[in-house]
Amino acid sequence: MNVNTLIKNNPDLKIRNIIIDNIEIKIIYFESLCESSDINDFILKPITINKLNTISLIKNMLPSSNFKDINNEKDLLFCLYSGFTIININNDFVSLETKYSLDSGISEASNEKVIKGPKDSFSENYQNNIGLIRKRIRTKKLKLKEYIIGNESKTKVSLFYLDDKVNKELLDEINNRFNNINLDYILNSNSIIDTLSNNSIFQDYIMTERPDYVTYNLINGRIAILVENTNQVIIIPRFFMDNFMNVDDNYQNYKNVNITRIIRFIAFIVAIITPSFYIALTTFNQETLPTSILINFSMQREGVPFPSFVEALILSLTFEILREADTRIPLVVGTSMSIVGALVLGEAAAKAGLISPIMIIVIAISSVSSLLFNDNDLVNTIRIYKIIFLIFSGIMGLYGLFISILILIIKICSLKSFNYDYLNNLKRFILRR
């Protein structure tokens, strides 16, 4: 193993040359991945204070507590690459564990907020990740079976679950999934669960950043996927219940809990449906509404250029797009950008009469209802079937309006997550104590 040929399109590769009795021995490590105060303290200084000229003398006096032989190239190119210092004498080769923290630590979770319960949340450190599952839940069951996936990359990815919970087909199937992966890169936990998930609208997994829930759903039989420099573990398999369910729950009193589920789950209906229900009942089925409240309709709406149907996808695109660059700019000029979109956009419109005021109020009601959920995957759900309901409303009324709900309904029956029926877990919905 010719490690010398590294160095040409590595500059951060450092190959340290000590000769001890005319033994030459070397210290090869990347400076960027090492911590270079551990090397010159636990390898440099022992090796020439003790003149340590052997591979055995160095594994039996060296301070580490990670040595690994290096027998061939492939793993001499894994352990210099995932911040080992290896030590070669004469063509024998050993790696000693002298990696540089380059993760941001623990933290609060950034993008789920904690009412009650640990602040703590995943890092993008692998062993930090593990630990904080371990300290929670000190059983022999808790179980980890960890792989080496992408030809390239070679990340490790790790499963975890718990030995007397976990349903043994669920256990062989995901095993068998990832014996099936074929990548060369994994770069982060999306780039796992692509080859795993059914890529449906409505995702059969959780992605979480929040130790306390990885750890309450492998209490309850589920397995959670740990991808290595990444901070989402992935939670398999997901129910449809659990869109309107939460950690926080736990940890608050169970009949108000109920109640907040019951308020999510209207929340739901309300983003989908309210936008497609007004379109139907004013453009098509105007004979279901009052005498009064049909006039009052029509005079906000005299003067606006455009259909209700139009009317509607306008202020849903407008709010989709303010909601997305309150996400993706900084904090303080997000809050700027709402104030102005929802009050001075919206203001303005309405005063040229561009837009009428009640489809303001019913955009501001399903749009104000989304914001319950802070999933991504789920808010996209909404924001598709929203846009579908609108369609079939917009073309045949209440008819269309009932035909979109039926095939929400049918699409949810016939959901599959990783074998279990979508709507597995419907008893689970109320939360008892």
The other form holds:
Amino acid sequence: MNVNTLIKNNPDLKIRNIIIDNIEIKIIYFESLCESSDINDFILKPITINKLNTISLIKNMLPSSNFKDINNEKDLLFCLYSGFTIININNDFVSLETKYSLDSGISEASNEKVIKGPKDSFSENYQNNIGLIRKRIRTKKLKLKEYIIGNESKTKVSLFYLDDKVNKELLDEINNRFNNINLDYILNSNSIIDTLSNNSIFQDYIMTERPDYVTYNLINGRIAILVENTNQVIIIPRFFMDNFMNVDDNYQNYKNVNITRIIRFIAFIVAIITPSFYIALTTFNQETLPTSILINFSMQREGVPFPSFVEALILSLTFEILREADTRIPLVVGTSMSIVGALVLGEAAAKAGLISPIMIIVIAISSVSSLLFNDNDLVNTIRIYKIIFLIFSGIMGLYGLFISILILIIKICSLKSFNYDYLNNLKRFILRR
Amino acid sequence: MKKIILIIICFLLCGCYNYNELNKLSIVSSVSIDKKDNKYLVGAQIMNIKNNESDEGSKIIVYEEEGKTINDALRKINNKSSRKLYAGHFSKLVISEEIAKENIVDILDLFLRKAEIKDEFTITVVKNIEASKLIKIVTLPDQIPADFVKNSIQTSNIETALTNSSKLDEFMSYYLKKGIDPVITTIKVNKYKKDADTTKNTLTSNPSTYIELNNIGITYKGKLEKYLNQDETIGYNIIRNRISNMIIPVKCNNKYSSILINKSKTKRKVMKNKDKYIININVNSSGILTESSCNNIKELEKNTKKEINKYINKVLNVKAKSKFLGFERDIYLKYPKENNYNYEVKVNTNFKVTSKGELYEKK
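Beyond the form predicted alone, can we have the form predicted in complex with the partner chain?
Whole complex next, starting from this chain.
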């Protein structure tokens, strides 16, 4: 193994030579990955003061908890890139961990807010994440299987489960699939889940940044997948009713939570159906509306140049653009943009006669209802179905609306999440003590 | 792939059938039919003519046309209106007395055939003026006269027993059934003046012209035969079991007390006695005292029974060819094979005061 060749393309690789009693000791490390004070205090100081010049002395005398023998070049590179310091005497190599913590620490959960309940969330630090789960479930039944996936990136992926609760068949299957993954780079949890899930519009896995939610699901017999360098933990399988659950539910009065869940379910239906229902009623099935409302609607549509269907599509699109802009824009500009968008655009367009005021209300109701869910993927699912529903009822009225409702129901019923029915666990909708 | 193409073709073949934008429709709320020189004079009242809520002026517009048939006239109206006439919210048909006496069913034929029209609209006969004038009158609080009539029929059906609404489906089913004839709602216009069709009519607290519901008319073979008076109308409603609320003044100690009947159930039973039928009418009703000058409950109950019997007897004594009370139907349902319809009516009334009120108990 020739260490000197490494230095060519890696300016941050440091090699320090110490000569003690004519024996050359090389200390090799990445400046960017290692804590230099650790190297000073626990490697250089003991070696120079105690004059350690053989591998066995170093192994015995250096105060380090994580030692690794290195037998080939592959090991050497892996250790170097993982933040280890390599000590080389003659042709013997040994490595010690001097990793520099490159993460943001444990911070508050930013995407999944709760009113009550703990505030901590997963970070990019793999060890911390494991610790956050371990400290909540202190039992030997909590098992952890670690894999190293990615031919080049060598990312650690670990599987959490409770030994007595988990479905062994599911575990074996996941185990099999992990062993067969052939990817070069694992960047985050998404690259793992793409190989596992069925990639339907409705997600069959949960992604969360809250350790309390992960432990709650582990206790219910599910499997959690942790990926190095990601703050999103995957939980499988996921069922339809999980769309209406929230971490917060566990910290509140269970009777009141049931009502909240019913409200969420109604919001889900409202978000998908409202625009298409309005289109179906006003352009095809006018006889179903009460007379006074019909007269009002027809007054408001006076002078609008587009057909209602196009009007609804344009408004939905505008809203989606606003929402996307709102999430991407830096926080400093953030709120003002959405206010400008909502107020000025909506008000002005209605006054200019481009769109009818009632259409703004309809789209707003549907969009606000979809924002009830903090899972962004679910919001996107709702958006897709909203547009499918719109097209169907724009062509065929109420008849089309009911066809599309049937399509949605059939889709949900026929979905599988890791060999479980997606509609499994319906009874979990009602919380009991 | 074949499946997807098939589905898309299915959509495109039936695509947008019956598609209507709201602002391309004229919503017809009521139609009036008069006769003039052997031609029909048809008026269509259209509701959505305003651009916004704050517009002043009338909320309705009426187009009139003559035609050899009703549909002919309606087609001509389409030329006058820039938008398509839409009858999905059609709620009231007004026909003049003249036509009603000639034939009602011939006119209803068109409305039964049109798929767009709900068969729940009210058929009304207007008594003293032309039907087209009635649908032009501007009223309050429902500025659309069709709504006005619909709502007042509903209210009077619930609160009093002074009228009866005749919906198309009920009218036709009574007409087609053996042994019963339908009745028809009538409307009266009071103090008709020339400016009744302008908003001037609604600007004062004492509108000069107003629409009023009147007693019902009875029909024979699809033609209007005669009108009932108020007492007979109440009697008809009692016999046909259509009372939900009714107030009757009852004499007691030479003064009048009011009784609100809030529960009333009528059962008609047919029995055969040799070659005659006996129809037993059992009226079970109860009510509360709403206005009292008398503390003798027993006498009150007795007198109320008498009142109810008086109403029933009045309607039984109406001389008409029409079988509007439907006794022949009751006989037919029980003895379908018989052809002899001689019958005798026996009335049995029960009435109870359920609540007397505290004032009375203190006396």
